[in-house]
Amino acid sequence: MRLRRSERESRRALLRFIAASPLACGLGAALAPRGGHAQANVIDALDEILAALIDSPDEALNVFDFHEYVKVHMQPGHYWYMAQGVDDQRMLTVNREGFTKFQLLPRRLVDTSSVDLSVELFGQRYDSPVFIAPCGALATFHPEGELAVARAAATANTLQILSTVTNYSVEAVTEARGAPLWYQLYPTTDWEFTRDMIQRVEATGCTALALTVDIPARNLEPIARFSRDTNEECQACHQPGFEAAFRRKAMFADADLGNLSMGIRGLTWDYVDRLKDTTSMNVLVKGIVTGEDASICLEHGVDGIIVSNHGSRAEDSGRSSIECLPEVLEAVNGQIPVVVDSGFRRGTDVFKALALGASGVCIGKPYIWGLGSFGQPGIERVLEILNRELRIVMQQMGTVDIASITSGSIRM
C-alpha cells in the first residue's frame, strides 16, 4: 500500500491523538530519555518514522529504505513472518556482522569507464550476479507474488530461484519471467508426489534444481506468538492446519495431503542419489556451510552449492553465511559453481562474495521488502540499487569485470 504525503499527514496527526492519550504512556517513558515529555517524545519517534519513508521506488537511496516502509504498513504477522530469525533473531546480527570480518584493497588509476556486470551459470547469461532467492508464499506481501518477481527479474535479466511453496505455478512464473528459472526444492513424505513435481518442473525448461537441507528442525518463536491458529487476525486468512495452508500452494494443488507432509528429518545423502538418477536438471545442495559436507557433495556428484543459513532462519550457529564461504569453496577448489544467500544488503556485500570466489550472490528479504512496498517496481528497484553499488565498488577496486574480482581484492 502507498502511502501519499496527504495521507501521511492525516496519519500524523492521528498518532499525534494517540501520543496526548493514556494508551502513549508506556511509549512515552520508554522514550523519556530523549528529553523529559513522554508525550512530545511519542510525537517526536512517531515524526521521524513517517517522514524517513518514501513515496515511491525512485525515492529510496539504499535497499533499507524499503524495509522502514513495510515495517510500517505490512500486516504485523506476515512482517514478523519475513523478518523473524531462528531463536532470539541472534542470527540476523550475526549475519551482517560477518562483513566487517573481510576488508576490500582499494586500487588507484585503473580505467573502470566501462565495467561489464555480467555471469554465466550453467550456460545461461546473466546481467548480474545478485540473483533472486527462493522464497515462499509471495502472495503474502503482495497480490501479484511471485509473478511480479518474474517480471522484475526479466528486467533486470537475473536469476529468480521458485521455491517449493510458491503461490503461482511453475508453468506461470516461467511464462512472466520469460526464461529458464531454477527451482528449490523441499522435499516431501510422498516421493511419488515429489518425482512428479520434478518432472512438471523440468518441463517447464528450468534448468537447475536446489535441494534445500539446512532445516531438520527450528524455533521461530516471534510467528509462534502470534498464536495463528488462533489469532483473530490471522484467521482471516489462515486456517489451521497443515492442509488448509498448502492447499493454496499452487503446486500442491491437486495433491492429496492427508498423508504428506514436508521435511528432511529421514534424508540422508541417498536421497542426492535419488534426484541425480530421476533428473536432467542441475541439481544443487542448499544450506550448506561447512568444508567436509561440500566434499561430501562431491562425492554425490553434486553439480553446484549454495551456501546458506536460510537467511538466520536455519540454525543458531553463531556463523553467518560469508564466514562460512570460505571453507566451502577450499573444499569445492573451483570444480562446481558456488552462490551464497543470507545477510546481503550492499554491493560491498556482493564483491566481498565475488572476491572469495562465490559466482553469484542470492538476495531474500531485500527484494521481499521492494515486493512488499510496492510490488515489481520495487523489486526492480532494489535490483538496481544493488547493481549500482556493485558497480560503483567495481570501480573503486579497479575490476572491470566478474572474472577479474579475485581474493587480491580482499583482506580478512
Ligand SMILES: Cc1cc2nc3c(=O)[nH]c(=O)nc-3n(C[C@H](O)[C@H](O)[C@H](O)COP(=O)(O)O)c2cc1C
The other form holds:
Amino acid sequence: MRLRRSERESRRALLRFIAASPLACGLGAALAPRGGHAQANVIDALDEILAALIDSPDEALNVFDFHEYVKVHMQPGHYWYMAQGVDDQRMLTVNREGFTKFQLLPRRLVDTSSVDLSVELFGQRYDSPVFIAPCGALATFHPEGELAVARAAATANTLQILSTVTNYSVEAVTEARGAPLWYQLYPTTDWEFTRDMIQRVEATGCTALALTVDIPARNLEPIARFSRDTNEECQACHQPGFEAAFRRKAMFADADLGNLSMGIRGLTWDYVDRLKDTTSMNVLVKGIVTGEDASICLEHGVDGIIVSNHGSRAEDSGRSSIECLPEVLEAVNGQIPVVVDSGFRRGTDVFKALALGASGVCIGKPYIWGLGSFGQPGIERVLEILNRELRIVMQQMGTVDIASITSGSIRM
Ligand SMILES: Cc1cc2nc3c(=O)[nH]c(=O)nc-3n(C[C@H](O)[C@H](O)[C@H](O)COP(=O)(O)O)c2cc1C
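Since we've got the form predicted alone here, give me the form predicted together with the ligand too.
Shown next: the complete complex, the earlier chain at its head.
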C-alpha cells in the first residue's frame, strides 16, 4: 500500500506516540534478542500493526479488534487503568480459559429462521441479554463517557448499570439512556451521604441497586506504575490526591470530601439489611462467587446476584467467573435472577452462561474498548457484534429464544 505524504507524516507521529505505549514495551522486549537492527525492526513491526488496525467501527469483525486499536491509541496510564488485573494478571487468562471447560451440544434441523434475543428482568424488557457492567470514570476514555454508553445502550435497548464513581451524574445518564438504569453502589464511610445518594438514584426511576462487595482490598500493580501523583505527564490533567480525584466524580461534586472516604473493608451482611430497609429498589449483590454466599444472600432477602470477580480485578488465584456460576445457581435454585460477568468476549461465552441458567451477562472492558476507540458508535458496534455472534450460536444450537436455551445445550 502506498501512503500519501500527509498520511505518512501522521503515521510517523503516531509511531512516535506508540513508542511510549504499552504495546511498544512488549514489542521492544520481544525484538531485543534480534540484535543490531532492533530499532528498525520495532518501527517495521509497529507499522505492520498499524496497517492491520481498524479505521472505523464497521470494520471490526470481533470485539478484540477494538482492543488492538486502544492498545495503540490510548494514553498508557488510561490503558492500564482499564486493562489491569491483580497481582501478575493471571485471572485475565483464567476467566477466558474457563469457557473452554464447557462444551456445546448442538441440535440439528430446528427451524431457527427467526430468533428472539430479548429478556425481561424486574419488569423491564431488553432486546438482548448482553448488558453493560458498571465501570467508573468513563470520561477517561472519551469525553462523552457514560453519556455515550447510555446512548449506545438506548440504541441496542439493553440494560446499563451505572457505577457510583462516574464522571456524569445519574440524572444526566438516565436522560441520555431514556429509560431506567440499575445503579452500582460503593458505600462511603458517611452513611447519611450514602443514603442521600441512594434516594437521589431512586428518584430517577432506577429499578435496582447493586452493592459491590468483591474488593475489600486488592493489589493492582500496573496502575501503581503510572501513579498520577508521581507521573509528570499525568499531572498535566490530574492534580494529586483523593480529593482532586473525587471532585471529578459527578455524584461527589458537593460532598464534604474532608470527612468522607470510599471503602467496603468494614462491610458485613448488616449493610445489605440496611439497604433493604432504606430503598424500595431491588437490591443485588455484585461479586458473589460461592454457593455459600449465594445462600446467605437469600437469607438476607437479596433480589438478585451478580457473579463476578470484577473483571479479574478482585483476588488472584480464584476460579473463572463462568466456573463459579453453576454453584451459585444451584444455591439460588431459581428464586432470584443471577447475572454474570468477567471475561465475556464471544457470543458462545454468553450462550454458555445462559445455558447454565444465568438471566443475563454483563460486559466491561469490551465496551470500554469501543468507547475508547470511536465513542458511542464504537460501543454500538461492540454490542452489535456480540448480539450477532449470540444469534449465530443460537441458530447453530437450535434455540429460537432465550427461554429455549437450557442445560441440555451444554456439557461440562
Ligand atoms: C475500568 C474499569 C472500571 C470498573 N469500575 C467498576 C466500578 O466502578 N464498580 C464496579 O462494581 N465494578 C467496576 N468494574 C468491574 C465491572 O463492573 C465488571 O465487573 C467487569 O469489568 C467485567 O469483566 P470484563 O471487563 O472482563 O468484561 C470496573 C471494571 C473496569 C475494567
